[in-house]
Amino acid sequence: MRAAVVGAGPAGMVAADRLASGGAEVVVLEATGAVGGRTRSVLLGPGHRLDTGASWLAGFYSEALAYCSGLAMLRRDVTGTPQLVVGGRRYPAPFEPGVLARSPLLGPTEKLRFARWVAGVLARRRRPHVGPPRRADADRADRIDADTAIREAVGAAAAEYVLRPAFETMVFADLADLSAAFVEGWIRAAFDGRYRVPAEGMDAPWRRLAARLEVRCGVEVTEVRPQGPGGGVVVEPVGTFDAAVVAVPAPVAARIVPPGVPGRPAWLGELRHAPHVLAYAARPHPDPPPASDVHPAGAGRHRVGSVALYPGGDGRVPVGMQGATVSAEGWWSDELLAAGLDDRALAAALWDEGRRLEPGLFGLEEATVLHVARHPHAVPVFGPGHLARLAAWSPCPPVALAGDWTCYPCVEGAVRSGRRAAEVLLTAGR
């Protein structure tokens, strides 16, 4: 079988590498100029690297750990607790059981209630699960929204000052995006995680699969399509295969396979991918103090999702210098990716709105290394349906789907799409 895969990001290059092994001729075709998607990594100098996207991998993220196998890993743990920014002044972040007890942020009762409503997710969602979407979860959790699930069962602040600070830094959503089952599983997930990240960078286990593979990077795909009744795919403009794997964001998915291709869910272009833009930048400093993280928290719609400071000899960070990180919400994300702005401005935008939130952020001017990261399909949204959804939804040849939004959105959902998809195509016909 000669096999084409598009998309050279976690999914692409494990679904790739498995049809490999089973015996295809695989070629992957990455519209940009390197592997990874969004978790690209950049090396801004000697021992200074930059994960520009998803930035950890849970301890539960089996099958992306095994291919991590042999490589130089990191931990990346939480230490300290994340400050919110509220009304002007400074809280420590109600993320932790104990510091959730002690919080001026939210009552007695409500401090109760919390703590019911948590231990009910995780007596429901007994472990982590980042696989496909089992029938299980397709329930009235996943028919409602985060944000009405958590301010009916538990109140207003701890939407506000717990699961808002919490999530929608992480996913570029608003909760009354996203499903109420979904965010269930990631509080689940939270009290298993122990964290690590190779110290090559986030893209150093697909770099790894692109030494031995086939990898084209620069090549955009207009079009997937199977070629008729005498079977094959046509990859526009590359050519004719047997299969294809398309692993790309479910917008480009949409734009590039046509209605009809069997597999290609009737909901697909429904599915939006929220942006994020964030801007990174380092200073040279003798001796910086310890990594802080500060979100802003209330109500209302806030610019900075999160301010990171972070001293060097961290792995990330040389010794002797100081990095942060402004990161944008996922809104004024997309206001600034439609703003067309170059790397200075659109860093400068970022930095002034993150020295309101910081004002131990450094200035801009003294940065000596500077760094933005524009991704306009950062991560899926999971609203309220799209488990259910993907429950009765699975990859078929000859055009295979695979990419986190057909499983999970984090990193171990991507590679289980890509191993399912290529699974897929080499049974097929058997």
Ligand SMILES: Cc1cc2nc3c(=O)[nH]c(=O)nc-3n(C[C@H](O)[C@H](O)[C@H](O)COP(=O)(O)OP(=O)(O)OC[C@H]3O[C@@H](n4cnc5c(N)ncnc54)[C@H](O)[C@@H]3O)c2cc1C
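Residue numbers count along the first chain shown, from 1. Each form is matched to the other, and the largest set of C-alpha atoms that superpose within 1.5 Å is called the rigid core. Keep in mind that what you see is a predicted model, and the values were worked out from it rather than measured. First, how it differs from the form predicted in complex with this ligand.
- When two forms of a protein are overlaid on their rigid core, residues whose CA moves 2 Å or more are considered shifted, and residue 237 is not one of them between the two forms.
- Taking 2 Å as the criterion, residue 97 counts as shifted between the two forms: its C-alpha moves by at least this amount when the rigid core is aligned.
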Second form
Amino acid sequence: MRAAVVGAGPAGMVAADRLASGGAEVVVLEATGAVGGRTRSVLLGPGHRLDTGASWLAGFYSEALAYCSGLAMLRRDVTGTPQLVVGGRRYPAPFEPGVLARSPLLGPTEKLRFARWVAGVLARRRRPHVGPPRRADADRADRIDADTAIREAVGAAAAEYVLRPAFETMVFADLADLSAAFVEGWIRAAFDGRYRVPAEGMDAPWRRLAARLEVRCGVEVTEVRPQGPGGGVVVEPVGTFDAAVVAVPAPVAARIVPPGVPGRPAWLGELRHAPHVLAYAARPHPDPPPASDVHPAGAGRHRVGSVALYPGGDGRVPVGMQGATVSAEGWWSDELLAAGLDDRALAAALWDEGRRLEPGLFGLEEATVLHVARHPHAVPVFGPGHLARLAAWSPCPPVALAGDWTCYPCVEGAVRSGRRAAEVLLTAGR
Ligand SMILES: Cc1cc2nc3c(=O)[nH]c(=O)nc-3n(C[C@H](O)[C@H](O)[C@H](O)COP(=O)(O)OP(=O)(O)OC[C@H]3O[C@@H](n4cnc5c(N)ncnc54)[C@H](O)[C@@H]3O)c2cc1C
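One more: the block was the form predicted alone; return the form predicted in complex with this ligand.
What follows is the whole complex; the chain from before opens it.
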């Protein structure tokens, strides 16, 4: 079988690897100049790396971590973070019982309701789980939005002062837009607490695969369509293949795979990805303070979702330097992307807001390194009902769809989706 794989993110690279190991002749077609997609890392100088998208792998990402086997890994545990900022003062996120007991963010009744609710989530979701539940229709929490569910269960204060600030900046979408089941799943995952990152960048496993596969970068695929029974698949503008995996964000898949292609779900055009922009800068600093990560908390919308400071010597930022990232919330990312600012202006806008939140953030004029990342399709928005419709969907030959949006919005979801798409094509080709 000659197969094309569209997209060299984790889903596409894993699909290509699995197809090649199943005996297929594979070519990966990637629009940008590099492998990695939203796990792309950039080398900013000797020993100085920035993950421009995904920046950690959770301990339960069994398949993604298997692809990291043999790579040097750094620990990035999240226990004790983030710090939540209210009225200029900062408080630890009260997820641990001792911290919750001492936290002034919630009153005594709210603390009790919050503790009960967390215990209920942990009991319902016994272990971290990636992908749709086996019986999604039985998961009542997938039918309601997380904001409503949380306000009903624990009240407005826990929603505004704890859960929105801790969570929305991770997925760049409002709790009101997300399925309660999906949010509960991540809350379960946060209690796992063990996170890792490949020392050579989040894209290191995919770059390693690319070294033994045929990957053509700079090829933007504009259409993928089956030619008719037994007639192969036309991949514009490259040629005809026996089969294809399309492993791109949902809005791109909706554009390049025409309606009516088997396995193209009717809801494909409705699935939104939240946008995200961030700026990273680093300055020389002989003795930087320890790492910190602050998120704004409290009612209303915040422009910046987090400001993180990293000391040199953490395995990514060179000794003698201090790095900082300012990340925009999804709605502000949308506005910033629409404004079409150049890198310097975009970084300045983020930095101005970031310094209001984190007075310890150095000025951009001190920075010797600057990088801006723009993600128009950062994270698929798993709204109410999406897990249920995924449980009722699977990829089909000869155009198998893959990508995080078909499984779960994280690297592990992407990896599993890529393997599944490849298996479907290999099985059909036998
Ligand atoms: C800022 C940010 C932070 C994140 N943090 C985390 C995290 O810490 N942990 C985690 O697990 N996940 C995280 N994620 C999510 C994770 O990055 C994604 O779930 C994962 O990368 C999805 O992989 P994918 O292969 O489905 O898609 P992608 O990684 O988007 O890969 C798709 C590829 O297809 C290419 N492409 C698109 N259109 C075309 C076309 N027409 N022709 C050819 N090629 C095309 C793209 O250039 C891209 O290389 C984060 C995402 C972002 C943006």
